[in-house]
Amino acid sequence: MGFRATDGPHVRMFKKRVTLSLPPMVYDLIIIGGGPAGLTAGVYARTRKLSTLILEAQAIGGQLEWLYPTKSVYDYPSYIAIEGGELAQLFVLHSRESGAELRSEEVVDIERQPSGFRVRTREGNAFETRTILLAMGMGLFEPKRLDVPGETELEGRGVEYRVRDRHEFKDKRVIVVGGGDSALEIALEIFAAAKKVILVHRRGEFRAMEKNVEAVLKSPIEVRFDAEVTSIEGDGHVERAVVYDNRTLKKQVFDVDAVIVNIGFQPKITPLPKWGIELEGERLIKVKADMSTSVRGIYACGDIVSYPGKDKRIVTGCGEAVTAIMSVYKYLKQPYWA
């Protein structure tokens, strides 16, 4: 607002004294996460018009994007084969081009207000919303350990917990520990590139995809059945790693550059018993057909959620996720006249 020189010092006074107080902007529709769940459910919720907030606190893009971005995705439809990283930023752009607002926060409470929610987060910021869906993958989590001697002190400086990017490999001689399909898959990943792979499991036989097995085994990687990482050595960098073979009860001395552990995640602990929400066990929500929760405008849908028959899978995700926000819609709508 100017002033005009014909204006008075009491005209002047009172414009100086005028300010604007606007409401708080009261969105549509909070998700939190921003995986593929969380991502697709913004893209949906658009086509709705809903006014959306993304909110995810480790990556945009989820665990594509955080845990396995060049890991090679086979089972998404439409592409034989596509990188997860690259994956979760098409579903990043698809987001953001359909107008949902996306914010890197971990959300850390949730209030109940009398027209919604109030959405508190780490960062110190509070958002307003009519409904909430948690899309939050499995939650936070970190990677299991495995508490030999020589971990702690060369994590990041050669023993790995996730693969960032294969090419950081290159020629070099690596130790893959664990079973699982992860496991399999980073050693999958990386072999190419590598000089060489050793896997190393515990057990007598993989818990994995038949697929990821028969790769494995046609492949050049050196798999330890029955076998055990029992420490590992370097000055500064990873240079040695000790496996014991439970079958011989012998050690053996592996002149390596890396280990890269993937035993699993364990989950921290989860906010959700004290947002109200009933869940399946300790951490999996419980969820109608609907993908409505036991709090009244609270959806969830994703891998955080149980059902009879869910398989945790990113095409079972996001179409949990186009029910979840159909949901959302007839409840803003309501009376909902279809």
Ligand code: NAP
Contents of the next structure:
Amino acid sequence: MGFRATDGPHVRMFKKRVTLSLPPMVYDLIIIGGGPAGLTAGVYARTRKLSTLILEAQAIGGQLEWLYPTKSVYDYPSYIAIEGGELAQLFVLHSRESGAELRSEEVVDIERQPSGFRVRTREGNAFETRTILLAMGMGLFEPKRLDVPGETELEGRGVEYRVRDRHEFKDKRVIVVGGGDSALEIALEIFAAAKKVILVHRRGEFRAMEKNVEAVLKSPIEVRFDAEVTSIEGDGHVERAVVYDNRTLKKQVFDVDAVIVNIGFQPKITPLPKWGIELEGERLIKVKADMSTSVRGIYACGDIVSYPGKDKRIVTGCGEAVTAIMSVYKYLKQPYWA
Ligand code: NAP
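Can you now output the form predicted together with this ligand? The one shown was the form predicted on its own.
Now the full complex is given, and it begins with the chain already shown.
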């Protein structure tokens, strides 16, 4: 939409506004994944004025929003404690305010184009971009199941795999299964309001961070090591769980209102292999120190990447995002930055 000499100032301003609000034909950057790493990348990309689109398939805000919105996060610097959902919203707000465009769409394909890449979504859209940053976290995932009698029948009726709202467990007797950070943090999240929380772990020691282990051991949470839930029972809702000590084979039946299973997550089928990027195993992307992948123009950061010493934390994912954006910027500015 060009200006004509006869256009008055308002027409010019209108035309300018219309022009500015149109999406670019080819984005500088498409970020796939709208969790902390992807949203941080959005903020930093905008400091370099890169036209940036963020596509998120599950929940904008990522795991913080989808998995544990009412769980407190204690290891995000500058917040002594902040609920997952609130932190997620701050990430989203920051990214949006920076000028990144956010869309709830699931990427199903990436194709090479002369100008870079075409990204197709399940919603039927296609977006063109010069570079891509993969920040899909664990990808689309589902909780691992115990596969014990009663689990499937009582799912959603006392058998849970995530805590959407900790207040749901007020005055309830709850078994939490697992020995990783997720299980311990859930137990810590709900014990104050719950009537009783029993943490059942299959081994004699936890896998979780010492900080969480110490907090659990100091709390009124009852810990059952070397123990396994072998069946969950109830008439239309959880009423009991059978727990075996796997050393003595002693059986105990606990009257409970809920069993929260938190024994890790398994990713759903990933489209990564067909995009031709070098992987570590089936689901992690190999990156160099600058967060570049084996495909020129495609970068990655956050929980989906693999490199020696990689640790899955919100803060490290955000740090990797900054490195990735600097690399994207240099790539786009070649040969000046080469
Ligand atoms: P995880 O670390 O893989 O722990 C899964 C736990 O479930 C383990 O203790 C495992 O037992 C147990 N388990 C697995 N299969 C089981 C089965 N069939 N029956 C009974 N128990 C079973 O998973 P996560 O806790 O979800 O954590 C995933 C990653 O995210 C970790 O790297 C974790 O540190 C990280 N994370 C970080 C934070 C944070 O930074 N604040 C919070 C949450 C998670 P074994 O120990 O015997 O294998």
